[in-house]
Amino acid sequence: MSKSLLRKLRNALIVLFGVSLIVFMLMYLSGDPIALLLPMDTAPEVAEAMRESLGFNDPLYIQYFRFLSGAVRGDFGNSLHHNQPAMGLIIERMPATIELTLASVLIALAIAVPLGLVTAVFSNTIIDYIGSILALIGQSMPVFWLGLMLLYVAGVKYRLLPITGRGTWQHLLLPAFTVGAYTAATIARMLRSRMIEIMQQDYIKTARAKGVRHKWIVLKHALRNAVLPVITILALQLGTLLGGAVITETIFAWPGVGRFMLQAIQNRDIAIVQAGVFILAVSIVFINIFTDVIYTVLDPRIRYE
């Protein structure tokens, strides 16, 4: 088990490198970065000035190393437009964006889990198609569509629940439920999927054999077995949320990572987009590592090996 997670975290690292490499060279992809910083009628020798000041003339391979060192201690610069350093901004922003991607999970658990038990144990019944459905509905959906009728209907029309902003519980449940539904809907169909092939094994035949109720074979041999793909999923899609939220965040207003980046690439706001780039991608990578813990602790199977 040591060994294997030490295996995983050298992995995690060579990763986090290769991410520093790639928002290192977001500061080059839209061409020269003082061009970025300064107006388009600075004078040339002011522009040679502060390319000098802060190293951009010095080889490409010290800028990088003096960007680690930087990312490192977690500092990536000044935010050019709030003048404060831009991991502090990202921080201050991360609490809201946890918020919503804990609360968008615990919604599609909620939905899924059920809608995957029923539709696998009433399989080609008129229950089961309807819960497929339904499931395919939600993974068909795009997320702007979904959250835009949500706003329309619950928040404007309706006036059940504040459409903006970040506060009590009830600004969290449209982002949420916007977030989750995607991954509701995967989540069900692959646990259904499972579901009933674990149903067709020769050990859930021994148990109904032994006169095992039904309940208990459903619930504490199947669901056991079939839970594993499911934190894949949920790993993988938790990964998406914690980065992928932006457009969710933006129609809402919600006060998170995704809309802060957004802004600030229209800023063009390069130390806040390297800083929350590098934050998610640890977050990303750690998700991960986690994920791989879990799977020792519900599959022995796994730790053996």
The other form holds:
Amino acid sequence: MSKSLLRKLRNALIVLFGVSLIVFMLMYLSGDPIALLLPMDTAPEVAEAMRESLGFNDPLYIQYFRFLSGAVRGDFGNSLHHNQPAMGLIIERMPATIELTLASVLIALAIAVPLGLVTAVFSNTIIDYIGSILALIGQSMPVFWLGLMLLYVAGVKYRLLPITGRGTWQHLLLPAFTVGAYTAATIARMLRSRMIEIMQQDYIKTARAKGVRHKWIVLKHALRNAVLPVITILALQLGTLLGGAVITETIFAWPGVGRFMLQAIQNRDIAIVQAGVFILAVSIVFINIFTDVIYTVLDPRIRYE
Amino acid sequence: MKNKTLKMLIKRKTALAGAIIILIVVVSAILAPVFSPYDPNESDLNKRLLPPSWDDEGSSEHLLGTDHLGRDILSRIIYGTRISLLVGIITVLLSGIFGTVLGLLGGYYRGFLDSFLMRLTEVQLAFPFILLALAIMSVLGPGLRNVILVLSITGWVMYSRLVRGEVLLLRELEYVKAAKALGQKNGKIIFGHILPNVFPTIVVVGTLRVANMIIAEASLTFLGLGVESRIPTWGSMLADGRGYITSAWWVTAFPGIAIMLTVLGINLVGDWLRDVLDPRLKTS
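Since the one above is the form predicted on its own, can you give the form predicted in complex with its partner chain too?
And the full complex, kicking off with our chain again.
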């Protein structure tokens, strides 16, 4: 366990260093960071005084280390718009985004596993064709369009579910389905091809020859092995899910980090953008390490030694 | 060979359907002025939010209805194909070339360069793609050129990692070792011997990535940080329609269907290409 995990942790540290560098550089992409902090019509002498007071005249590496030491303590400065610490504002909204992401993972799995299973078991039949086309359509729909259409059909036309806000499970259903649809389609397609591959393996043939019931072979022998890569796909899809959450939160007025960050981007509130991007990237790095560990626990063939 | 490939395409109906969709989209983009019934920016406030022609309140003059400024939706969708294809193809070319070259170099030379590139890709993969693109766009400002730039910068990682993986296998093969033993220069080995063998993988991934880039451009534009609003694009049409979703569904529905069909077409052809050119990618 130790060596490989330590190597992964070392790599994660390097990645986190890179993440901090990119987040820091965001401010300098426009050329002059002061331009992002002050209104366009600010007098040059006021801008210069602010540049000096905020340390923007210091060498870049000093500015970076100042930024890094703040980032490590969760200090990204104050939001221009809210005049409060940016990190605190992001943390306040994290539970809503975590709730939405987890719900979308559950919905994605609830759709993908049966769909992948059925299309594999009935491969090359009409059931497979319909299921596969559904999965392909799911992969081809832009998240925000699906969100808008669900909002119109389920929220406005038939008034089945609430269309904005957060509170009950009903509020969660439309946005979570919107975020999870693409991942559901991706997992269903992957699961189908894995299941078809596994069903041709020798140990499945042996089980059949021994007279094990077909249902048992599919659920116990094949699915168990096919489901493992789902975890990897889910981890890889996390960025997509969080990206989807940014747009979906905006459509359904979901009070999470995504919607808040988009407002910050539109207001050019750089401290919020930096804090949000940083915390989401760090979360992804740690979830990836966690996934690696879970994977080794679940799959006896992979062991850290 | 070409005839054989064509026959295979025709045989696989889903791929053929995809190819037909792509053909329609490409022809629409090239011949947009011929096919569109109206100027995409021509507004007629007397004909605001007209439903599609088959609706009781619709008009036969506007097949898919009109938007909030009375602009013809069909014409705007036809012109919108131009931006979608342009962004999709250029970003895939730019990020594909950049990522491939880095992947080739990292995989072939290994060592520090490889480790550095791999960490770089991991850094980039730690950011949700659309979020990073949005953050950069917010600083650079909206515009077609910036969209292409940002999507190219954020899109190279996929190619780099895939190509590097392939090169690690290829560099150990006999023919590469033989070329080295014969004293061929590294550049000749990388671009003359290894690249042609990696090319099918790049074509498959590149094709599928065009679809992703089309959606990414539409997403950025939808959020107000993409292509300028004066240019008709599918993303801006969806953004316009959002405010009228409760009263005029068609303004949002049709551009979305256009995106979905185009992406579906590309995915169908991409899947087929993958099976033909690089079956090993099938499970990934």
